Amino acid sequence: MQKSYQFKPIGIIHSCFKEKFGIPRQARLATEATATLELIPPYNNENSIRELENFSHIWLIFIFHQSLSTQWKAMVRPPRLGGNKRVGVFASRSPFRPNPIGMSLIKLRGITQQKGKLSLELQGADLLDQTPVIDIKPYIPYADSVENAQSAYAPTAPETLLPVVFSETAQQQCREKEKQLNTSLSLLITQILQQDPRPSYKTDDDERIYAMKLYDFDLRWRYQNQHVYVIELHF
């Protein structure tokens, strides 16, 4: 008889990502992307994440938490195929697996430690606000790197890349919205709408606006051209 495993989360990630739609598909695509991974008790010691500081990056191994109520299938269509092609469940990353774990490989920017919590702050994430990690892994590149490996239907990153225009208004707010956030965010959004976060198969222009939930704001956009304009920030 097979056993079963429970396992706890070891933290909590806060990210600027408020909604499945719009996170970058995979790690460290969109660059400016920051999150915190808060520590929560008894892990949140100072014993438990001793020399972690020397890494450059860790691995996360984390639970897709909102894809718990939907069925796992043996077969799936990857973004990378243009959602035409079947594969694998195990030959694709997924979130709708038998179990529903994930891992991102995070660049470490820094340890930070007040009011009693202990947290990592991250680079590159495409994680979740609220996704539960449930490990901590330091990269090992003589091991983590592979020269020459192969990655069948995805051997690079994507290399099509829409243009991105932004509007008088949409200028105005991220320049305001900066000085709030410390972060170059029309940077952000660049990286985030020039992979085209819609459904593979919804490739053509379209009167259609398009929404996410970036911070604490909806961001807004449209496609024509094979162009991106950004609308506005709609807080």
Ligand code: SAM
Contents of the next structure:
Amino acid sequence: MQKSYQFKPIGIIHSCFKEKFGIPRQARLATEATATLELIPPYNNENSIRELENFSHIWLIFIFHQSLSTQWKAMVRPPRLGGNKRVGVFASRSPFRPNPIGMSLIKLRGITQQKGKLSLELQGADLLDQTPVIDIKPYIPYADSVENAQSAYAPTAPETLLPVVFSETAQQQCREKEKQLNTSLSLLITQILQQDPRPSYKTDDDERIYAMKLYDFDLRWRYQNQHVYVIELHF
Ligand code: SAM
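Alternate state requested, the form predicted in complex with this ligand (shown: the form predicted on its own):
Time for the whole complex; same chain goes first.
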């Protein structure tokens, strides 16, 4: 019998993404998606992150904590293959894996220390709010980036992006909300929706109004003529 191993979270993510639906399918696809990694005692110690501020990007190793109740399967259907072709779970980035561990390469915007909390400020995260992080490693280009590497069914970032159109109401609501947030909300919404977060088998226009939880509101939109129409931010 193989031994099993236990890991403790070293930090918790605070992110604008409050539910799984709508989160970009990889890190750095929505560059306006900011998040904070708050380090947990005893790791919230300046010594643990000394020199980290001099790295522009970091790897976060985390637990897919909202996929724990779903059994993993040997084969999965990656959205990049339209959801109709299966590949081995280890040839995928699926959250449903034997050990539900994810890894994301993320831009490190800075490190803050406030009211006894030590936090890493992140940009371009694909992480759900409250995600437990079990490790941080600096990104080292000479070792981590490979020129001319082959990447099977996902050779480049998704290229088909849907045009995103805002209603006047949504535009006004974005302008109001942006005053509180340190980010361009309309750009973030565009980055999320242009990648079409619907399941990959669903690419036709339909009558449905879609919604996802972002910050403290529900973002609502619909599809028409292969465009995304942002209806409103519902508070
Ligand atoms: N970059 C990571 C990787 O390659 O391991 C994650 C890729 S995975 C395909 C990205 C999806 O994971 C997101 O679209 C989101 O729906 C989901 N996700 C993000 N954080 C999660 C969490 N804490 N628990 C479960 N699912 C999560």
